[in-house]
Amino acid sequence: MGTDNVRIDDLSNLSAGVAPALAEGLWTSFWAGDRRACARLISKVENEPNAIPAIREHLAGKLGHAIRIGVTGPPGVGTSTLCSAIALGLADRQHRVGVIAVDPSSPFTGGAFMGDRVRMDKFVGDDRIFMRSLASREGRGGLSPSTPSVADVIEAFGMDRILIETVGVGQAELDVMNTADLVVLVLQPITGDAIQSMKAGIIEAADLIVVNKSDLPGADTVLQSLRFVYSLGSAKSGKAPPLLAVSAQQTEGIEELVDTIEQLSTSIVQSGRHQELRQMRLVEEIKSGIVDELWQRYLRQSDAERVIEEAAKQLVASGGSAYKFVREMCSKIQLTVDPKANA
C-alpha cells in the first residue's frame, strides 16, 4: 500500500461532495415553523447519516439555549406516562417542549413498535409540544445513535426544553448522561431490592430520582433504600440528588416534580454548568468528527478496505496482533496539521 498524504489545512473541504444537497424549500419551511418540515428533517437525520454534517452546520447558530432532560429507568417503570405529564407541566409554565422517545428495535427485523406514540397521544394538536419517536437501531446505551442530532433539530425549531426518554435500561447504559443536561432516573416500588445492584451504574448519574407508581405498596421502602445508598456517597455531584415520590397515572406529585426540574434547570444555567456540558459534548463531537472525516478521506484515496480484509485473513491463519497491523498501517499515513488553518 502506497503512502497517503492527509492534510488538515482546510476543514471546509472535509465534507465536500459527501453530504447530499438539501432542498432550500425545506429549510424555508423549517425556519417558518412548519412542523412537517421539522419531521422531514428529523427523518433525514435518522435515515441519511451522511446528511448530518450539512444539517448541523445549518442549525449551529440556533443551538445552546435549550435544557435537555434525560428520563431513564428500568423497563416497566412508566417513563412514557411520566414524560407525558412532565411535558404538559413544562408547557403550562410557558415552555416549548420537545419530546424524543426511543423505542427498542427488533434484533430480527430492525423495526420498532412505536409504543410511545400511543402512550403520548395527549400531545396531538398541542402546538406547545413536538414529539418524535425513534427506533434504537444499533444503539446499545438506551438511545438511538441519531438522538443528539435529532435533539439539535428540535432545539433549532424553537423548543427550549427537550425531554429524552430512553429505552428501558439497566445499570450500565449511560448514553443519556452524555446527551442530557439533567438525568431523571425513574424507579418503582418493586425495584427496592435491585437498588444495591444499580449502585455502580445509572444511579450514580442521576440528578433527580423519581419513584413512580407511589400509590403502590413499597414506595417508602424504595425511598429508604435510596437514602441509604446515597449516604454511602453514590452521587456524581458528591451529594444526594432530590428524591421524589409520584404517581404519573394518578397525576400525584407531578407539580412538585416539574418545579424541581425547573429549579435544577435554573441552577445549571446560573452556575455555568449548562455551557460546560455543551462544551464537553462539542469536544466529543469534534473528536469523533475528525476520526470519521479522515477515515472517509482515507477510504477515497486508497484500497484500505481490501488491505484490512487481507490482513484479517492473515491474522486468522497465522496469528499476530491486530494492533501491530494498525501501527504499521498508520505509519504509512503522513498527517500534516497546518497551525494557521484556524487562525
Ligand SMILES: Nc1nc2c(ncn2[C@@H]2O[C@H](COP(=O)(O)OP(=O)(O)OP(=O)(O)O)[C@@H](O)[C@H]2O)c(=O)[nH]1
Second form
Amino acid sequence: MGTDNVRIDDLSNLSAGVAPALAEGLWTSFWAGDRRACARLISKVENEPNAIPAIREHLAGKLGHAIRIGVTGPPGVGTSTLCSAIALGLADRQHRVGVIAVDPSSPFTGGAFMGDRVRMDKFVGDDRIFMRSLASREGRGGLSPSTPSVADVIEAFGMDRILIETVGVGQAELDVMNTADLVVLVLQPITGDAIQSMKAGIIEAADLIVVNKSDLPGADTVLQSLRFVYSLGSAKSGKAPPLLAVSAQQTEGIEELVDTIEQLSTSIVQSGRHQELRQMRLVEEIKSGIVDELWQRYLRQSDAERVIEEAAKQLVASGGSAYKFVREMCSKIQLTVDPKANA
Amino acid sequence: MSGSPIKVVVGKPGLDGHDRGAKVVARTLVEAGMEVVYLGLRQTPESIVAAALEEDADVIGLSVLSGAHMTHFKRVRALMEEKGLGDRLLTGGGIIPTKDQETLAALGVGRLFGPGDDPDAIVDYIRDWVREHPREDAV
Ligand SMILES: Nc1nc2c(ncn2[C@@H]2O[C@H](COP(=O)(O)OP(=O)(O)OP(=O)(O)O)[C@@H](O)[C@H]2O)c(=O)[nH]1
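Would you generate the structure of this protein in the form predicted in complex with this ligand, following the form predicted on its own above?
Everything in the complex follows now, all chains and molecules, and the chain you saw is the first one.
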C-alpha cells in the first residue's frame, strides 16, 4: 500500500474558487429584498454544498444579530401551530421573522412530506415573515446539514428572529441545540409520562418549556412533573427554565409566551451569551472547515480513497487495527505550519 | 435519478371540502423521491403562489374537484407569470373536460390528470418536464 509522501501545505490548488460562481443578478435582487432571490439562494445552499463557502463570504458582515430560536417537541404536540402563533407575535413586536420548518426525508426514497404550512397559513403574503420548509435530506431524521447556512441566508435577507421548527424526539432535538441560540421545548398534556423517556439532554438544554393544548385536561399534571424533574436539579444553569401552559389553537397564553421569548432574547444578548454561542459555533465551523480543506487537498494529491478502500478490505480479513493503519497513512503526510502563522 | 429532489407545492384552491385526492397524489410524489410541500384545503391562488415562491418550488400541483377549475388554473397561472414563476410547471388534477384542458394548455398550464389516470403517470410527467426545463440561476 504505497502512497508516496504528499505535502498538504501545497498552496497551489486551494479549494477556494472551485465553487461555482453565482449569477451577479441573483445577488442584486437578493440585496434589493426580492423574496424570490432569497428563495433561490436557499435552494443553492440546500442543493450545492460546494457553493456554500462562496455564498457565506457574500453574507459575511450581515450576520450576527438575529436570534435563532429552536422550537422542538414530540410529534403531534402542535409545534407548527405554535410556531405560526409565535411568528405572528414576534412580527407584531416589530421583528422580521424567518421560519424554517424541518421535516424528515425518507431514507428509502429521499422524498419528504412537508405539511407545516397547513398550520402556518395565517402569514402567507405577509412581508414581515419569510417561511421555508426544509427536508432533512442526509441529516437522517435530524436537521438538514444545510440548516445553519439557510438561517444565515434568511438573516442576511433582513430577518432578526429565526424560528427553527423540528418535530420528533431524537436527533433533531439534539441537532437544534447546536444550531439555535434559544431552545423552546414543546410538550402536551397527554405526553405526561413521556418526560421520563425524553432524550437526555433536551430537558437540560431547554431555555423555555411550553405545555401546549392546555385547553385539554392534564396540563397541570405535566407542569407538576416538570417542576419535580427540575427540582432534582436537571437544568443547564441549575435554574429551572420558565414553564408556560398555552393553547396555540385558542391563542391562549401566546402573548405571555412571546413576551418570555423576547425577555430571554434580550437577556442572552445582554449577558454576552449570544456572542459566546456564536463564537462556539464559529470555532466548530472553522475546525471542520480546516478538516474538509485538508482532506480535499490530500485527495487531490494522492489516491487515498483507493488505498483506504483496499486497507479496509484487508483489515476485515485480518482483524487488524484501523488505528495502526491511520498512523501509517499520517506518517506519510508532511504537514508543516508556518511558525509566524501561530504568533 | 440524479441531482437534487424535485420540489412540488400541492394545494387545493377553493372552498370544497375534502383533500383525499390531493393527499394521495402528494404521497405518490413523496414515494417517488420528491419533496412535497403540502398546503391543505381552502387555499387561494394568491396563497398558493406565495408559498411556491418562498419554497422555490419547481412545480405547483392543484387539486380541483369543484368544477371551478377554469377560474383557479387561469388565476394561478396568471399569478405565476406576475410573480416571476413563469418558468415553473403548473399541473394538477380534477374532472376536467378535454376542451377545457386545451384552453388551459394554451395559457401555459401543463398536463392535467383525471381520477382514472395512473398516479405514476403524474410522476413520470413531472420528472420529464423538470428534466426538459432546467432552471436558470439568474432571477
Ligand atoms: N386541543 C388543541 N389542539 C391543538 C393545539 N395546538 C395544536 N393542536 C392540534 O394538534 C394537532 C397537531 O398540530 P400541529 O401543529 O400540526 O403539530 P405538530 O407537532 O407540528 O405535528 P406534526 O408535524 O403533525 O407532528 C393538530 O390537529 C392541531 O389542530 C391546542 O392548543 N389545543
